[in-house]
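Have a look below at one chain only, the form predicted on its own, in structure tokens format.
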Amino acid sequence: MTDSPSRRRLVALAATLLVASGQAGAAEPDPIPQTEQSDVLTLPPPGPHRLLVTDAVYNHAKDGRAYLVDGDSARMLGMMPAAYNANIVADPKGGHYYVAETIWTRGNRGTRQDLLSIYDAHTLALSDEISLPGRALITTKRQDADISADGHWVYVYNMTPSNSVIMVDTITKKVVASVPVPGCGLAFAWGDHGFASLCANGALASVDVADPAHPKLVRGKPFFAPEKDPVFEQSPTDRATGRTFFISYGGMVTPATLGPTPTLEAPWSINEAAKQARAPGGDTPFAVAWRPGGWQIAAYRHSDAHLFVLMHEGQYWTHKADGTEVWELDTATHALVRRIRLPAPSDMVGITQDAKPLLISSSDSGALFLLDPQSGAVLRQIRKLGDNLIFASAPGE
């Protein structure tokens, strides 16, 4: 019999009918997808080069965030969300991260909520939220929020309805006090039960909260002239010892030891430490000199009492200009140890506290640089970590 087109069509139709009636071999069943397994990773124990870096993101279209970075591999280990212009502090005992933030129920409007959000340091999972009676929603600075040396108290600067510092008990998870600091701002934590604030007249206010129900505020005499040579609010401090270095726009360093009755020492000049003439002040605003500038302008290394300051060449009112160099200064001898040329202009500097420290800087493009503080060589970098990076902390701070 010939294999005509008509016969081939009949054979194909018969095969189709057999499959439809189940008389042909059964088709392979669809595979059953494997059930998804959900788990939560746990971070390895922190080393001395685990860095907490915040991204303030000064764009209202975005929220902020905080990154955990391994400085030895330049890898991001994890991320915590944060609202716009949030402030983040790390538990000195290593158990938690605290995020002071403000949100609205409808994004950019609705009911305002001020919160202290608590994240587990091992899983970065949100573990608790504490409602705050207010919060100063201002440009992100490290001293907008701080934490006591023992991790018991978180201090949140507030301006609702007037200047105050909110005290949060991290053990009971409750707000226990709102301490008025009229005419003063920010919170520089000292020891286990106190903080200081900078005042508009150039003085320092110190608050002892050993008895939270009855805080004791002591105001000192002005130590700088705000209208002539103000100090940076981001001056570095060691909360465990209270050792603080207030740095002025003109490059003057005033050492202080914070406490119930703080002590202030005679100021000295960064420029004179570098064998230069003292930087001209606000009375000659167009004079060019090396000056401190940036956002997070300095870092302090506890082990040798060395100060690392961002410096740039500019006129007097260039205190926000990025630093092109970091100057390492011995605060005991008031001497310049070295000048470190940065790979890119940076508005922040940080230093780790171990025997082989890393120097941290950033760039306008959002890069994070990890440098050798002796040679200035770039050891590692993350090319695009965030938009507005601020070094928050490393173990040992």
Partner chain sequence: MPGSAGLRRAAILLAATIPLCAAGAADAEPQPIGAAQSAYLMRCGGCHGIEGVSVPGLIPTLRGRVGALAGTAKGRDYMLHLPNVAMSRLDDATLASVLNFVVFGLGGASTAPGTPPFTAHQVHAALRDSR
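Just so it is clear, the structure is predicted and the values come from calculations on it, not from any experiment. Here, rigid core means the biggest group of C-alpha atoms that superpose within 1.5 Å across both forms. Numbering follows the first chain given and starts at 1. What changes on going to the form predicted together with the partner chain:
- Annotation for V40: C-alpha shift of 2 angstroms or more between these two forms, rigid core superposed.
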Given for the second form:
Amino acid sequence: MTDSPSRRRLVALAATLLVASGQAGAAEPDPIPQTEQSDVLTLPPPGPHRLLVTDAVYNHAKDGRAYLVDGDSARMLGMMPAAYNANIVADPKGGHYYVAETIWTRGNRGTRQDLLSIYDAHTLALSDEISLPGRALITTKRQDADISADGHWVYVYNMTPSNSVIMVDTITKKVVASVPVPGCGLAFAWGDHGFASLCANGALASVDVADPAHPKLVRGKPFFAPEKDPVFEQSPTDRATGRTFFISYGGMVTPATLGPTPTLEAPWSINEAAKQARAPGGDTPFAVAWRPGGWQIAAYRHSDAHLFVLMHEGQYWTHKADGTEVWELDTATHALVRRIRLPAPSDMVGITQDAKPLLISSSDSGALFLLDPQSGAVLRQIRKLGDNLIFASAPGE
Amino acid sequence: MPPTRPLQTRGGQARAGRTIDRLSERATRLLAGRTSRRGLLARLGAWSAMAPVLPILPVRRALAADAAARPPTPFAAAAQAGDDTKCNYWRYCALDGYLCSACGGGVHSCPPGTEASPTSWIGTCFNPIDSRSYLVAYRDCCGQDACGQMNCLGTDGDTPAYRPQSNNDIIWCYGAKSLMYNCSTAAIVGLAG
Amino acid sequence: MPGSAGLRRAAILLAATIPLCAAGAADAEPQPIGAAQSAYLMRCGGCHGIEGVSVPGLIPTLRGRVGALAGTAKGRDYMLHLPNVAMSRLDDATLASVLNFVVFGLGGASTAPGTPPFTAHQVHAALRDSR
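Having looked at the form predicted on its own, could you now put up the form predicted together with the partner chain?
Next comes the full complex, this chain leading.
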């Protein structure tokens, strides 16, 4: 039981002897050891291509899960259960994964339990379960849960249908507050102690939770028309700096810096960046144009402030249509850098944050593609990683 | 401004009778940026048994006067009115999910063993037979996991989840015993004005 | 529950006041739903119920109850500032007509005689800052 290292040494010795005996010839099979110990692996040290991929498994959503994938070998490294429209949030410090999920005591029936399940990022062992007072049950949006930049607070959006954000202390493992955000939804974490929500009138509400017992909510003025050209829930955001790009159905990008009082910059058009006319809005729903769409519609790379947006050609109200291309945009100059044709229409796009980045896309049959963002070449793929791959994220995002 | 309230679980059981005093107290609380679920949410259940007062609307045949009405969206332009087990059936213009009519239920009926939601969102769809728009309630059927047949992606008028009155990603099972989503129906509420 | 018989009677009276309900026999030409009721249905009715009857404990029932709110200044202000009302994005006149449909249509006997209607001007004054 305890002597496996010495066993291993024995096996190695046996192998050496075999080879030394001159019979090794070509393709001699490995020796069959007498006995083999079963063990459980832990994850290798994480690199920039350690991908976290969410599978919503729409056909039986109670069996949702998240996979860890090594982008360099295109191999699965492990998984975590993530039940029923779950959100998986990675600890920015790399220690844990937090899964906001909903489970019924008897599978598909019984008592509903909303949980924040905590996994050790090295062993993927379940380390804690925190009961939540609720969760929004919505086809999962990335910002249904988020984490503060220092990893101290997890924010979980709740809707009953009144709106609130549940705050969990990851150190004491306790729910510390349920912050009402009347008329607003989602949680975009900014800094170490705040989050912002998007509201039904097209404004932002920002909540400073430095003192969780006395959250300070500040409402902004509407900055978009939520019925004519709403911004996507999956607009990319950077919790450390608060830098966020609200992208609308019509391809308008509103740069924002979230904080106690968010600042908003003038919107610019993705189509105009590509020297096209702006995409027409809902008043002319038959007009065809290139538009953003899908589920995780965009990814942001900090090092050069480039956006990668999933685009397709279509009419208005195709905001959930899979993207056929990814457009790389420079957010400083509002210029199109390149258009990347995807190997298959994808509902998500991801980008790694390192100097040799991978672009990530999926297909509706559950394939995961790892692309060279410069050439668009498929470097590697996993033919069928899962059923409905809706999100992918990489360390440092 | 600061919306503060202690953590509370759902469904406080206050008495039904209300006084103007309590109302103004509630109003004051809300204006101060707070809501009290206990005060706001305790409600009588007696009305849920009340018979519907809206008449059943026959979908009327095309009238000369309406001949000019054109399908307002690409979905409407391609929609059909014959087969409600297909995604392009006209009422499904904003239905994102599985069709109850393909899972043992009907266009406004839940499959056996599931529960109809008392809440929904309401949109409009264009009927190609009479060229008129109808209000359609997208009520989900609840209590079992997804039925899996006919996954449709109608998105006319679908706005993000922070605008719940017109969003089809929310599981509209509020008020059902279980918030597990099985499939979606599209019940006609009336002829749009 | 105490008082429910009275409320039920009020509801029957109310039925006659909703224009659509006058449509009569099922084979009659369907009448378009009026603008205020349409707006109520599309912005409020999914949650509060097409007849103003919703889910006790989650979403308040308006039918036969909401009139009491409209009887006091604070109650009226509260109604105007409810998140789904204030952020409905309906224009002032339409939102006023929706609130009046709610108070005088759904409110039934809970709405005291002499309760003043909401005006576009009041809506504008109350919500100017949030839009």
